[in-house]
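Here's a solo chain for you in structure tokens, the form predicted on its own.
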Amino acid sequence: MAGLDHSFDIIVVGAGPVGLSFAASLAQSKLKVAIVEGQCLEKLANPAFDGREIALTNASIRILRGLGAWDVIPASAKSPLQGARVLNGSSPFALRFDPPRAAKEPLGVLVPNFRIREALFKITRLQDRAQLLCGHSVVDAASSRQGAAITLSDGRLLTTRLLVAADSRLSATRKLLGVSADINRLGDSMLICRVRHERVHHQIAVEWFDHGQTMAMLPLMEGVSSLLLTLRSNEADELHALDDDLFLMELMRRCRGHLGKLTLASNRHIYPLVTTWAHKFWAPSAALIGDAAIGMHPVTAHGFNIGLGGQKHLAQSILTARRDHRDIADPDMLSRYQSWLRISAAPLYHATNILVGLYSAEHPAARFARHAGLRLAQHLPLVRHGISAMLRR
């Protein structure tokens, strides 16, 4: 790997999956790239299981395959998603999403988040093109048309032609650059664990909007699902604090027997829910990708796919500019990236927020509206097939 330097063509802040994907997407260029990450090298190389399962669309799988990361992920960690069902309250009716009969691919593939991170880190290290600066946070950042500079927690000053923030939906880099964002702390938390269960899941995911809770059951290996329970944060904290026996009793009560008898197959994880939408996705000599740009509600399981597609679009724009001997921080190019991302993500982002509002409301009119909405969608093939196509793309 290249020796330590203080001047780069591109600095990426954040070594999550989108930041690592972006660095890997630039590996075939001769650009000098640095990745700044607060975690130590050991945690990046061997990320811990965090409970999260990512529903990858076929487009995202193609991106990961093109980077070489898909084949690094163990086959045992890939769970095909053959369909999805949406339930409302105690109604036995389910809105169904299935691949077309002639489709050769599933709706998507579920992969543990930590396996994606692990694979992308390995690829980035194998490519040996990006310099990793681990164990350091960014304490100051500034950008202008001439370039950008950041100050690390150890006092080092780094300069770059293009600074790319990929450091979470509460991005400190975004704030340091003066880019504001809509940040919605929902007051809910998602409690996640893997469970073994009696009933067969047939590789079908279930999203169940019940009164006072939302539950998702994501099919993994045979007899095992990832169970995601969304509650008010105080209620989720209380449930998370129970011992294993009481926790399982409460889960089975809340599941109403959908999966039969449950046993724990992993430890438990809890995540407060926050959505974000940056008011701009670029600044002079700077750009935002992944959750630093858009932090989606997890109910549609599409946030990672948007981030992965966004980094690819920005990377391709940079590589094209480089090939044509143009500025890799050209404002017009960054503005086009912003327009593309807004057009691609805004409909799903706003529709998801409306959906969450409707399905978390408890007044009688909302309950009737969501039940009627599911019934209507089932009888409108264009709606159902359109959503299925979006999930596969």
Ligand SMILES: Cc1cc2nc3c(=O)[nH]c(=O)nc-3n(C[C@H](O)[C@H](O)[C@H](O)COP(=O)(O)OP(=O)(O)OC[C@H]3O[C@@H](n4cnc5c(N)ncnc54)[C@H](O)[C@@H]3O)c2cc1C
The other form holds:
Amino acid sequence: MAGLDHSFDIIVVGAGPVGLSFAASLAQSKLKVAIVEGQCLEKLANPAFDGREIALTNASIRILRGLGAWDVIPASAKSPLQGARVLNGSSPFALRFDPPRAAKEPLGVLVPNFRIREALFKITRLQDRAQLLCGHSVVDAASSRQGAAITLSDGRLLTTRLLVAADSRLSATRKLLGVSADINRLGDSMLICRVRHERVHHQIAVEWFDHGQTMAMLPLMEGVSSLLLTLRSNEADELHALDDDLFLMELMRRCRGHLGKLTLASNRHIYPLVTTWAHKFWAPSAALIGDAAIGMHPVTAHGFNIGLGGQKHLAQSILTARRDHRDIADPDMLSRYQSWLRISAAPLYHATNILVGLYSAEHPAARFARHAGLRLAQHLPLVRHGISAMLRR
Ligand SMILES: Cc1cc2nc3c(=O)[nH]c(=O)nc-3n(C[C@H](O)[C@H](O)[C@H](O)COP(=O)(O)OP(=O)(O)OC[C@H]3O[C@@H](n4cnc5c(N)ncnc54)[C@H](O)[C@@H]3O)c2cc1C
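What would you give as the form predicted in complex with this ligand, now that the form predicted on its own is on the page?
Full assembly next; the chain just shown is listed first.
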């Protein structure tokens, strides 16, 4: 195609929140960057509500602020998280997580995923540094020490010094590069919608590990919460298919009065749960970021937070290499990025998976273990404060 560039310093595959953040992090360099995205421009510019409310840590907010994206998100879309409670079955006992008394900041801030995408897209367009190639998927990719090449669904061949896969947990680019991954399809799905409710939420989130279901209630604006119900996938599909009235009755039955009377405040979304951990976060002339590297279970609300920190680390390594006239795809640099990401994400990834296993098991030993675990944690301030500090990082 005449007039179009085919050769870049960096090609990012995927204009999700992590791919866009990465491109924005590189904007101060003179690197020639392209972002390839399967969705069309109109959908990227005006992303639709997708049910996800992302619990951003204070570290993530600082990164978004540094990129200029935080201030683009409307204040009405930011809901502070002043605490969290963890409940087990029908026990009235709640494990509490609160910010330290002297803390000025909340535990975190909830922001709808589509607002984060929208803000990052606006910033990328304003910076006007990266070329956006939308409406084309990557259908082939290959890389060697010398560079990488991709083929788009329209047949175009693009070459690059560094190829960065940010195309989600089932990343096609990762597969095409020959990087294997642990992919765990859990057989559960998360059903999400916003509800209006009678009772006041006090900006406190509730994670309730009930028998046969896990429910999270995330406080948004006054009188509105996001309800996240995790069930076996067939059960979630049945619930998702009900008409509004029946769906609402079933939600109220499952909430057992926790929020009082409910009405629906959004459409519903369903996510089959899959966790992934790539065996390598780099290949010659290529790197993985975001969910393409690590796809967390959403129960501990950290997938995007980890992806955002990871892209920042990689972008800074590239900017330093560029400043020092070194190769931006130096294998030692990519290997250091991998080590850093593994060390920083592995504890949370594995702890989350253990938690999910323990809290979805229904045999008596598991029930006892979680009951005892919550009470123990309540009496071990170091554990509670450690988790609160991690959330507030
Ligand atoms: C229900 C739910 C709740 C969550 N809550 C939280 C939370 O509270 N806190 C938190 O930190 N994280 C949370 N997460 C995780 C968070 O949503 C993800 O970690 C984050 O979206 C990952 O961003 P990404 O850019 O890596 O991938 P994605 O958001 O998946 O974006 C990938 C992009 O790549 C594009 N793409 C895919 N394949 C191709 C291809 N072949 N060619 C071109 N483009 C392609 C897609 O169209 C998409 O735009 C939650 C996840 C879920 C499912």
